[in-house]
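The data below hold one chain only, encoded as structure tokens and taken in the form predicted alone.
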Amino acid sequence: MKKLRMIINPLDKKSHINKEIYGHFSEHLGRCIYNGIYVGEDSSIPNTDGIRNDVIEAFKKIGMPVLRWPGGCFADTYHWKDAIGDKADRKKMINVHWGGVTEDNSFGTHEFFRLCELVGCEPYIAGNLGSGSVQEMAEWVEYMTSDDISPMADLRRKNGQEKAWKLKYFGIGNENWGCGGNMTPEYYSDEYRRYQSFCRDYSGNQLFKIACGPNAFDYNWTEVIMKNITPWHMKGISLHFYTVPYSNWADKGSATVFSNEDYYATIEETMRMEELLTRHSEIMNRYDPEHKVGLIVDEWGCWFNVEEGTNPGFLYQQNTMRDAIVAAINLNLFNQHSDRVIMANLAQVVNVLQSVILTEGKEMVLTPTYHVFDLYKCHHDSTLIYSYTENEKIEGKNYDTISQSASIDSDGKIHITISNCSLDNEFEIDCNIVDTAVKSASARIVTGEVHNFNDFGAAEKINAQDHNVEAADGRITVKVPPCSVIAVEVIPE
């Protein structure tokens, strides 16, 4: 077993880690909303206003801070007035992006805000710039947030919601470089400025307006947006990047059947997030040195082939320890770049892509990724602190084996999260915590054989367990097994 040194300096405080970095994304796609989150009031599955109780409690346990809705590509074909009022009178439509199935609009604005209320998270709504009008978007903002006497506020009251909701995060378009209109950044910039002008602040509500940012490595898109849209008109810019082995979108490989080579290709690809965060931030820094605009990674995660026998348009995939390692690496990177990254939303929350929850009828499964989010909630609204780890490269690869980040919370507790992406090597990490007498330390671990996953009707193979950590004289020592994620909590004297 190799020994590695780590240094943590709690005196060297860096950026605030927004809890919204641990956000999630829900789209009208496959079984994310229907038969995932929402089963309807008449369902035999225990629910509150049609929303599954077990899902609500699972979201609350990981402290879900923010939830993005209704898309995704779906957002730029979504017309909000189709999904308000009596459900029997709501318009039905075909979900042209995802599976060609009928969307009955039984889950709309009121149901989404009810979900966020039950979970205790901030709503993040993506507005329709692609196929919608300025008036439609402006009226939606008014409907949701105005307590004045106005047609839209009166319509909301008529539909049973007397008081306006509080809405902070509002995205003006989604993937407008692609499914949201195939626009150039110059054209989108002009459209953004026009649309946002009519998204007003009502009744004390203040919108945090988010512009559509780049697709992965499109640095020109970021350059143009930052040049053409001032911080006065936007508070955030989005970034989308999916981890696909070998960057092979034609055949993304199986979520559960993969070789060691496939595994390491996945890790190598997800490590490219570091380059993306660094280079997009550098562009933003030139135009916004005061960091008035936040970088929001509102779609990220693994994307594999769908499970055999499922609708290709539903993007349903299982979730193994490989996904858990990918999640840990990305969350550590977001923490380390929290001077610019203010939110991130894993795609997607239930039954789609790298979800934290899978459902099948009355059954619910918590995925390995869910348990990583449970470990990492210790970083919510903490302060990033200096950390350094001696490291090793994976043989034949140009990336580090150990991923880590560290923070200190308002009570003075120090939190260290560590992942080991090696499938073979165990390490012992000897950590020196500068100028700190350690009163106690504890740790939890998520680990298992890399192909293991949690499934319906089977014992949960992957979950979080207590893990041994030794503490003495300002040092802690922890063993990090292969393919593992660990969270250490240190309580100073």
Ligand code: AHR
Second form
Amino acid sequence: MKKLRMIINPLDKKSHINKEIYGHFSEHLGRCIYNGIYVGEDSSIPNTDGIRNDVIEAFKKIGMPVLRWPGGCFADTYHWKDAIGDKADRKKMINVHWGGVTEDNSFGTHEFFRLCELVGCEPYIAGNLGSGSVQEMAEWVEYMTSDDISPMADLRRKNGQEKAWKLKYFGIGNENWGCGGNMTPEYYSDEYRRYQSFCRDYSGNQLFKIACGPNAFDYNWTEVIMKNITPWHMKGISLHFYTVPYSNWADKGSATVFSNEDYYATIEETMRMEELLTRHSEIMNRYDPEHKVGLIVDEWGCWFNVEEGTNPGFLYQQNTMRDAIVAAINLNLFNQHSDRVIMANLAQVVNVLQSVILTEGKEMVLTPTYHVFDLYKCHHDSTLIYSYTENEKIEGKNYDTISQSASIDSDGKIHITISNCSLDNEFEIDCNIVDTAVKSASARIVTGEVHNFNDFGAAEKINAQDHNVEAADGRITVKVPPCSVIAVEVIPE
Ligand code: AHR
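The form predicted together with the ligand is what I want next, because the block you gave corresponds to the form predicted alone; please supply it.
Below, the chain from earlier opens the complete complex, with every other chain and molecule after it.
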């Protein structure tokens, strides 16, 4: 077994790891909302106000901090007034982006806030800049957040919600370079400035306004947005990047049937997140050296071909240990860039793309990705500390085998998350924790054959298990099997 050295230095404290980095994304797409999260009050599946109880509990267990909604591309076709009031009277529409199915608007603003309340997470709402008016967006903000006497606050009260909700995160459009209007960055930044002017802070609520950011490597978009919009008007800028093997959008390959070559191509692709975070941050640093504007990776994850026999517009895919490794690598990167990255939202939370949960009728499956989020919750709202691994490259590739990040929490506990993307090599990591007498250490692991996934009606193949770790003299030693993700907790003397 190969040995690698790692150094952790708790004295070298870096940035705060916002728990919102562990956020999620839900869109009116396929079976994410309907028949995923929301089954309706009359369903035989146990629910609270139409929201599945098992899903609520699973979200709570990973400490879901924030949930983005209602899209995605759907957001720029969404007219919020169609989805309030008596459900029988709500307007129906065709979901033009996703499968051409009928959207009955039975899940709207009130239902979304109820979901967030039940889970205990922050709502993050994406407004419609692409096809909606300034008035429509302004009125939505007023409806949700004003406690005054006003037409929209009164309408909300009439619809059963007396008190205004608290809403922090508000996106002004989505992918406005594409499905949200095919705009240039110059045109979008002008529109952004106009729309955001009318999204006001009511009744003590303070909006954290988020501008549509670049599509992956479009550095010019970031440059123009940062130049044209001041931090006074924008608190965050989004970034979208999906992991598609070989960048081949025409044939993204199967989620479960893939060769070793396909696997390593997927990892190579996901590693590009490092370059994206670095280069977009460099642009932001020039315009915003004080870090007033956060980078928000509000769509990321693996995008494969849909499962055979499913609606191509529903983007339903299974989730294997390959997805777990991708999640671990990206979450370590977000931690390492937490001086700029303040939120990230995996796409998408249930039944769409790289989900943490899959449902089929009354059954629910927790995916390998779910278990990685469970391991990594130790980093929520902790402080990033220095970490370094004496690494080695995957043969024939220009990326590291081991990915790691480390943090210290408010109780002084140190958390180290490690992933090994090699399919063959096990490592023994000898970790020196600078200036720290270790009282005790424990670890949990998510591992398995790379094609393994959790399926309906079968025992879980992939989940988090206890793992052995040895601690002595300010060092810990942990074995890291091939294709594994490990979280180590160190309690200092
Ligand atoms: O997550 C699926 C889609 O991907 C979203 O609707 C859109 O924003 C992105 O292109």
